[in-house]
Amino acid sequence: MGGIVEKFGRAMDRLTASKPDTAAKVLRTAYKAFGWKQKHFPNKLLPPSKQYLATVCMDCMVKPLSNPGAYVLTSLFTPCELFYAMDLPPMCAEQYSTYANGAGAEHGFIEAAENAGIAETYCSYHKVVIGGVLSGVMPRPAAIVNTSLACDANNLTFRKAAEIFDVPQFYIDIPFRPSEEAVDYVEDQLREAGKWLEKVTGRRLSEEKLHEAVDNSRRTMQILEGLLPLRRERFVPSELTAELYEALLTHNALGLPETLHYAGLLEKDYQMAAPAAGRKILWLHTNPFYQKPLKDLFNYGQDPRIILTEMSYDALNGFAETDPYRFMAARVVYDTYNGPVKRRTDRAVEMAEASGADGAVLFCHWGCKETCGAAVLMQEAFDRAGIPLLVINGDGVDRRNSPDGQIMTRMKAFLEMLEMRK
C-alpha cells in the first residue's frame, strides 16, 4: 500500500501544479474508491466501531468535495452543527491535510503554498489548506465560519482563503477568559452566525434539526465520558488513524446520527472486550500517522497502546444548557484548549489518571505554538503527578519534518522506563 501510496503523491503533486481540476477530480475518486472499499471490505484487524469510524470519517471528506459551492469550510474547534441543521456539509481544514497526508499528496500543496511566500514554519496542517486554495484543487465552499480557537493560523489561514475564493467568512471570536459572560457572548455570536449563513446562502435553518444535532452531540460525549474506566481495563484495538477519526467526530461530525452511532457501537465493543494488558499511554495532541515505525508500535496490539487521545476529549463540561446555542457556546468556551495553559495542563493529568495512564506523549506538532509554548508547562504537571511524559517533536502532515529514527529512539528508551517502572 505504502508504494501505491507515494505513485499516487507524485502523480498528484504534477497534477496540483500543472492541472489544478483535473487534479481535484482525481483526489475526489480516490476518496470515494477508499471509501467504498472500506464499507465494503473493512480492516479486519479492527472492531465494528472503528471499521464504522473509517466511513463515516471519509464520509465526510467526501460530502464537501462533492459539492462545490455548497459546503462550509470550518476549523477544528467550531461547532458545526449549524451546518447540519442547513443541510450544508462543512470540512474542517484539518481534515483536508490530514486526507491529502494520507493520500501521499500534502507535498504539492506545501509547495504552492511556500512558493507563494507562506513561511516554512507555518502550521503544516494549515499550509496544505492554503496550498489547496491557491492552486484551485479545493472547491470553492459557499462560506467559511471559522472560531479564533485554538490556532493562531486560525486568524489568518481562513482569512486568507476568503479573500482569495472570494466568499463571505464569519469568524467567531472565543474570549481567552473561560465564563458565564463569556458564554453568553458567544451564544449571541452563534445566533447571528445562524442568520448570518441563511442570507448568504439561501438555506433555511431548521431549528428542528438543530435541536436533533445538539441532542445528537450530547448522547455522544456522555456515552464516550462513561467509557473512560472501561478504557482503563480492557482492550479493543486501534490504530493511530483511528484515534484521528475519533478527534474529527468528537469536533466536526458532532452532531450526526452517524457520530451517535458510532459512539453505541464502541460502547458494545468495550462492553465485550477482554481484560486488558500492557503499557498504556495517553497520547497528547495529534499524531503523525502516516509513519511507519510508529504504526508498528501502536496499531492494533494492546502492549504498548493508545487508550486515550486527548483532543476527543478536550469539550466535556457537563453538558447542563439545554438551549442549542448555549450548549454549543459553553462546548467551545470550556474546551480544555481554551484559557490559560494550566487548563490544559491539569485536564491532561486528569484523563492520565482517570484512564489508569502508565505515562504519555506530547506530540509537539511542527508551527503549533499553542502545543510547542506548552510542553514545558506539560512536563512540569505531569512530573507532579508522578506520570512520566515523553515530548517529542514532529509534524502531523508534512513528512519531511517527521525523522523516523529520532523519534523511534527516544519512543523505544520511554517504553522501556515504562516497562522497568511496572
Given for the second form:
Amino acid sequence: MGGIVEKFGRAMDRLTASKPDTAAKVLRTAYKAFGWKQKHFPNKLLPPSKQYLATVCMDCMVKPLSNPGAYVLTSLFTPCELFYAMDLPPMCAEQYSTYANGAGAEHGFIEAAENAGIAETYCSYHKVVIGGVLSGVMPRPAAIVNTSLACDANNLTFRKAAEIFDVPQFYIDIPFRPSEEAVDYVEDQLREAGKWLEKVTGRRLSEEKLHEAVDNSRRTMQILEGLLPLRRERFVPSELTAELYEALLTHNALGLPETLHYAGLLEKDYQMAAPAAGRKILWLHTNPFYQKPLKDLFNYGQDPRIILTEMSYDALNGFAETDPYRFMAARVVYDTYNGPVKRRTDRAVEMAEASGADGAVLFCHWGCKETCGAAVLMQEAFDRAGIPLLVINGDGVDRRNSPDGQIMTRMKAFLEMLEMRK
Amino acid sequence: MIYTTCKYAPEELFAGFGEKVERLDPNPVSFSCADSCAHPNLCGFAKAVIEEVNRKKIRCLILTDCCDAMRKTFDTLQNMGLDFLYFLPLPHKRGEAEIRMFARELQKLEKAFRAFSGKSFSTARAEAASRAAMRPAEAEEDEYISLTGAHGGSMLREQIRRACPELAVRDDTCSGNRTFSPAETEAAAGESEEAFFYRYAGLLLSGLSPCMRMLNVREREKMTENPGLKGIVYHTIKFCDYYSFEYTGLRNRVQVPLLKIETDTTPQSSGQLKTRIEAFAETMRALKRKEKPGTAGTEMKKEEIRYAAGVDSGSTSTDVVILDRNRHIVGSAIVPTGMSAASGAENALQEALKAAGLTREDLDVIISTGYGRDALGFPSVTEITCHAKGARYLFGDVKTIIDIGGQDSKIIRIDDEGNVLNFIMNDKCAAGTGRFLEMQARALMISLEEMSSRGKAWKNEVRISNMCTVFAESEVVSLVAQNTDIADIIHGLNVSVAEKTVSLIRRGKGEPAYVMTGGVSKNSGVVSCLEEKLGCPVRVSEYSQLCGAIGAALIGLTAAP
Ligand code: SF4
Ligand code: SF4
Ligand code: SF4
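Give me the form predicted in complex with its partner chain now, not the form predicted alone.
Everything in the complex follows now, all chains and molecules, and the chain you saw is the first one.
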C-alpha cells in the first residue's frame, strides 16, 4: 500500500468507528478530489478511452454519495436503465467496496461487520457493504433494488441493509435455469419494480428516457462484442483497475451515454493500435487490483497483458429484444453467471479462443462459492480445450486474504510456463 | 429409494409414484472424495453430500436450488454417473407468480421421473401423503430445546439429548420441521393434475416455515416465541452464508440461553462440541434453579462437607485447589499433566493434600473440569461453568471473563452469582490465541517473556494484516528483512491479537468489569493493547491459572454439580 493511502486508511478506520458522519464526508471528498485529478491530470500511461473510463466510474460513485436519500442501492447484476430513466443514480454495492479498498479504508468496514457477527468467510465485497451500513458511513438510499444473481450474498446483504436503513427493498428473482419462461418472469418483475419505485420515491419513470437508456446499452454491447477479434492481435495498454472499471460499465453503468461514449473511444483506440506480441491472459472473475507485485506485472505493459476480463463479457445477451423490459430481462437471465456452471465454463473457453488468449487465470475470491465452486470444472474445461489455466486464491477487497508471496509464486511460474510453450 | 437434501424437496410427489424418500443425514469421517473433485471452500454439507453419494452409491438424488454450494454440488455430481439426478429450481419469493412457476417446475420433475422410471403418478397418493404431513392443529407445549440454523441431523440431536436428557429436542433446521401448516385449500372433487400441482406448490412454498434462503423470513421469528422453548442451539456450517446472518439478529432478540455451534458435518467436528453443549446444559439448569429454588440435587447437606477439591485437568498442566467449608483455599498445586490425565490428577491431588496437611479421607467431594475431566472418574463440570465461579471468587464484581489460552479463546459473561449468562469460543484456528504469539515469537527468535515486555517500547505503528498464523509469520519475516524495529513488530502483533479478542468480546456482548485469564494474560503487552481498545481496565490475577480448579471446588461445596 502506498504511504499516503495507508495513512488515510488508518485515519478512516478510526473515523469509521468513532465519527461515521465525518468518515462519510471525508471519503466523499477524497473521491471527488481524486476524480478531479483523473480528469485534469489523467494517467498518461493509459490510452484516451481508459483515461475517460476512470472518470466515468468515479462519477458513478460520487453521484449517489452526494445524494443521500435520493439514490438506489443495487447489486452488480441489476439492470440499471430503470433508474436512469428516473434520474435516480444507482450505487453498485461491489463498487462501493472496491472503492473503499482503493482508499485503503476497507479494514474499518470489515471490522464493523465482523464485530456484528458476520462470518469471516462471507464475501468481502459484501462484508464491506454491511460494515458501511452498520457503521453509518454509507448514506441512506431511497430504496434498495437487487437481483438474486450472481450469488447467495445478494439474498442476505440487501435484506439486512434494508432492515438497518429501514428503507423498502425490491428483490428481482432470477430463475436458475435460463429459458424464455424465466425471461417472462423477470420481465414482469422489472415492470413491477418500475411501478414500485415510482410509488416509493414519488418520481416518474420516463418511458422515453428508458428507451434512450436501453438504446445506449444495446449499442455499447454491440461495439464491445465487435471488438473481440481486435483484442486478439492489438495492444491497448490497460491496468488491473481498468479491467474492473470495464466490468462495472458493462453492468450497472450500461445505459448511460458516457458508457456508450467509452465504447466508441475504446473502439478507436483498438483501431489505431499496433499489432503486438506478448503473452495474453484471459482473466476470469474479479481481480485484486491493489496488489502491488501483480500491478507491476500486468499494468500498462504488453507482455504479459490481460486482454479480456470475463466480467465484461458475461452480459452481452438479448440484443435482439425490442421491448425495453424484455431486453433487460434477457440480459440477466442469459448472463453466463446464471445456470449450471457449464454455461460459464463454455463461455470462458469461447472467450479465450475468440481473443486468442495464451492462458487464463481464474481468481478464486475468498468465500466466493460461485467461483471457487466452479474451479475444478473450469480446469477440466480448459484442459479439454488445451488452454492453460491457473487457479489462484486471493481476495479482491480484503488484503488480509491475499498473500503476495503465494500469489506471485504461482503467477510467475505460470507465466514462465506460457513462455516455454510459445 | 429417492434421496433428498432439503425440506422443500417434493417428497409427496414421489409418494405419488409409490416411491420411498429419504432425506440425507450425512456425517462422513473425511472429505477425501469431495476434496478431490470440488474446491475446499464449499460448505461442509455440500461436501458431505458428495461424500455420501459416493459412499452409499446413491442412484437417485433430488437437489434443490438452495444456494451456491448446492448448485456447485449439482455441477460436480453430474460427472458421477447417477441414474436420476435432478436439480429443482426454487423461487425466493412466495407470491402468486412464484407458486405458478414452482408448480410448473414440479410438473416437469414429475414428467422427468415418469419417463425415467416408467411408473405412473397418482395425485390421490400424493394428496394422501401431503395430508399425512400436516401439522396437528394443537401442537403440544412441552418444554424443549430448539436445534436451529443449518442442517442439523441425528448426530447433533443425539448429542444435545445426551447433555440435556430432561428436555425434548426439536430439530428446526433444514433437516427437520417438515410439517405443513394446515392448508386453506382443499382438494376439489375431480381435481386436474395441473390444479393439484398448483395447490401442492403453494403448500410447499407457504405451508413450511420459511428457511433463511427465502426472501421474507419474518415468520421465523415465531419459532422463538413459543413458550415451551427453553434454549436454542444454533448450528452453522463453515462457509455457509445464510445462517450466520440470522444468528446475528437472534442474539439480540431472544431471552432464552443461546448457543452457537459450527460444524462441518463430520463426527470429529461435532465431538469437539461436547464441552460447549454440556456447559450450555449447565447454564440452562442453573437458570432453572434460579426460577425454582430448592430443586438442586442434594445428596449431601452443605454443612456436612468439610473439604472440597477441584481438579482442572488441562493438556499441559493439572491444577488442584482444596477449599474448606468457609470457602478458604487450604491447599493448591499445579503439576504437569504428563502422559495421562489420571496420573496427572493423582499427583496434583497428592501435592495439594500435602500442602493442606490433609489426607484423601478428608475430602468429601472432588469435582473435575478441563479437557481431561471425563477421564478421572469424578463428577465433572465443564471448564466454562467452573471458570465463571472461580473468576467471581477471585475478582468479585467481574462481568466478563476473557480467557485466552494456548489453543483457544473464550468470552464468558457472568451474573452476580457467578452463573454463566452466555459464552462464545474460538477454537477453530490459532489466530488470536497463545499459539499465534508463540509462533511469531519463534519467527522473531525471542522468548515469550521477552515478547511480553519488549513490545511496549514501540514507536511506529506497524500493521500485521494477516490473522492467519502462517501468513502472519511470513509477514513478520519480511518485516524483519526490511529492518523494521522488533518492538514495533511485536506491538503490531499485540494489536492484532487484541483486535481479534475485542471482536470476540463484541460478539459475546461483553461489558466491564473485565478480567483476563489463561496463558496470554501473562503477556502484559497484549493486556495493555486490549485495555486501550476497550477503553477500560482489564484485571489480571496471579492466581488466574487456578480459576478453573477453584470454580470446581466451589461447585463441590454446594454439592450440586
Ligand atoms: S465475489 Fe463471488 S461471492 Fe462475492 S459478490 Fe461476487 S459472486 Fe458473490
Ligand atoms: S436453507 Fe432452505 S432451501 Fe436450503 S437446504 Fe435448508 S431448507 Fe432447503
Ligand atoms: S449449509 Fe448453507 S451453503 Fe451449505 S448447502 Fe446448506 S444452505 Fe447451502
